[in-house]
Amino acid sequence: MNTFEFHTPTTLDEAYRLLEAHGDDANIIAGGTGLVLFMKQRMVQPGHLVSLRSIPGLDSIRVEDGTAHIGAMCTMHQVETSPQLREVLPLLGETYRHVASVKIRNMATIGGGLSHGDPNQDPPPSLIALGASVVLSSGSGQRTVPLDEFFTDYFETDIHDGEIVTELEVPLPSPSSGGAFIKFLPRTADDYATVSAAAVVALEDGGRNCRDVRVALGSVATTPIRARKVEGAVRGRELTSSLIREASDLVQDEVDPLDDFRGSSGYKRQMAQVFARRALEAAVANISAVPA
């Protein structure tokens, strides 16, 4: 790695000033699990690292007004094990439980993971399916970006110069909804998935028709993708097995996988269809208030 200067601001304002002063030569560091690896591989060579570890308030979790507010410095293990989140957003804990190893989850932060823009990470599909947004803060104010608009290209996001991811906002699902996250692992449990998929389904009150649905996939394009064609095919209709199967076929027109050692693009395209279907089926099965 190249030599660098390590900064430990104690306020966000101080962090903003450091980013402004050092410009493109500065990088934010949170948990460090991703950035340090990039630095070792010389993919990035910052002269200044601005740590968020000493800034209070960025590792809090609160639920209010129908939304979970999760600080960007919360570790993945913290989200995985939070009793508060487990009660209102069980899909979050289930998803973060699948990330890498316990050692990584104890260090990696949710804000850091999202900031890297890695299309193969586990959390983005579930977060997109849940309708999550990220709060981006800078010296000039804040803005909130829906996660399905946050990822712009391979390892690229909508973070502007001088901005810091400070919070994740996740709306609480309705009582008549269910969610699921699944992935196919080619090798070990801590490897990236060949394909991952998440779905959140809400039924009409007192009925079986789909009131709303969100489906998202990872590892099947240069960014996590939201499968809008699949959603449109089932929204407002009764979620029969045949409808789910027909709708899931449409995902093959929405993905654009890359060939790599985890599978060919053609194989991943077919797997995307299979896992979109399985995620939808599991989400429906997880709805707790389906009428008899």
The other form holds:
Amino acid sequence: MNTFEFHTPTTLDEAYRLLEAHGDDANIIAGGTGLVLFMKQRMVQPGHLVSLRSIPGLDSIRVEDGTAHIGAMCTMHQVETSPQLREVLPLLGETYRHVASVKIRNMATIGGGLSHGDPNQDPPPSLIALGASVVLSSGSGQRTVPLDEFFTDYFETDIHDGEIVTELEVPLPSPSSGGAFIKFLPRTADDYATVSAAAVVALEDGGRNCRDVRVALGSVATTPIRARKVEGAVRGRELTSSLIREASDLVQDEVDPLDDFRGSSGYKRQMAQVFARRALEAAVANISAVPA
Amino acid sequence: MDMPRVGRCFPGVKEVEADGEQSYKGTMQVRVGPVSLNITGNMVVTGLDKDLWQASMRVEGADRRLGGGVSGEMLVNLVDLSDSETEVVVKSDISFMGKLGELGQPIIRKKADSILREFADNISRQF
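Would you generate the structure of this protein in the form predicted in complex with the partner chain, following the form predicted on its own above?
Entire complex below, previous chain first.
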């Protein structure tokens, strides 16, 4: 690993100034579980690390006006075990519970994980399915980017120079809705998935038809993807098993997997179809208030 | 061939200047996944055939700080499709070394495709 200077700003303004002063030579560090690996491999060799750990207020969780606001410095374990989030957004805890191992979840932060831009991570599909957005803050203001537009390429995101992910906003799902996250892990429990999929389904009030649906997948392209064709095929219709099967087939046109040691591109394409179907079926099964 | 003008149509190319006859040097910033490279290198035009609308080039470049680089050959053909359309066919045999090479072929291939797509967009706006 190269030598670097470690900065511990105590305010966001101080962090913005450091990022501006050191430009491309600076990297933001949160939990460090992703960045430090790259630094050890010498993929990234920053001269300055700007730690967000000493900035107060970035690790709070609050639910208000139908939205959960989760500070970017919350650890994954914090989100996994938050009683407040478990009550209103059970899918979040269920998803973060599956990330790597407990040691990683105790260090890794939700903002750091998203900024890392790894297409194989577990949380993005669930967060995209839930309609989450990230808040990006910089010296010149704030902007909010929906997560399905946030990932731009392999390990690349829409974070501009000088911006810091400060919050994750997740809208609370409607009462007649259910969600699920599943992944295929043929190797070890803490490995990245070969394919992962998440779905959130909401039914029409008092009906059985699908009012809204979001399906997203991980490890099937250079970014996490939202399966809009699959969504379009089921939205407004009754979610029968044959419709779900038919709609899930459409995911094959939406994925573009990379060959790697977890599976060939062709294999992952087929698994994407299977996992999109299973995620939708599980989301429907998780709807708590299905009318008779 | 106006190499500096064509060269700047490649996304990430910062500068291109002549460095002798049919030889050019330049710098390019390219990001592939987590790796951001600042590649300095040169390109030599090894053949030009105006009858066939064909050019061949040898490119070499390296990022000394991170230890990554590229070297290889390119063959560019212009094919007349109609009065208003020209197809640019690029055949390349490029080796990626060091940190770039460690990312593996599937990623490099996807990145190369996206760079060429952007190059094609830029060049169609320029000419």
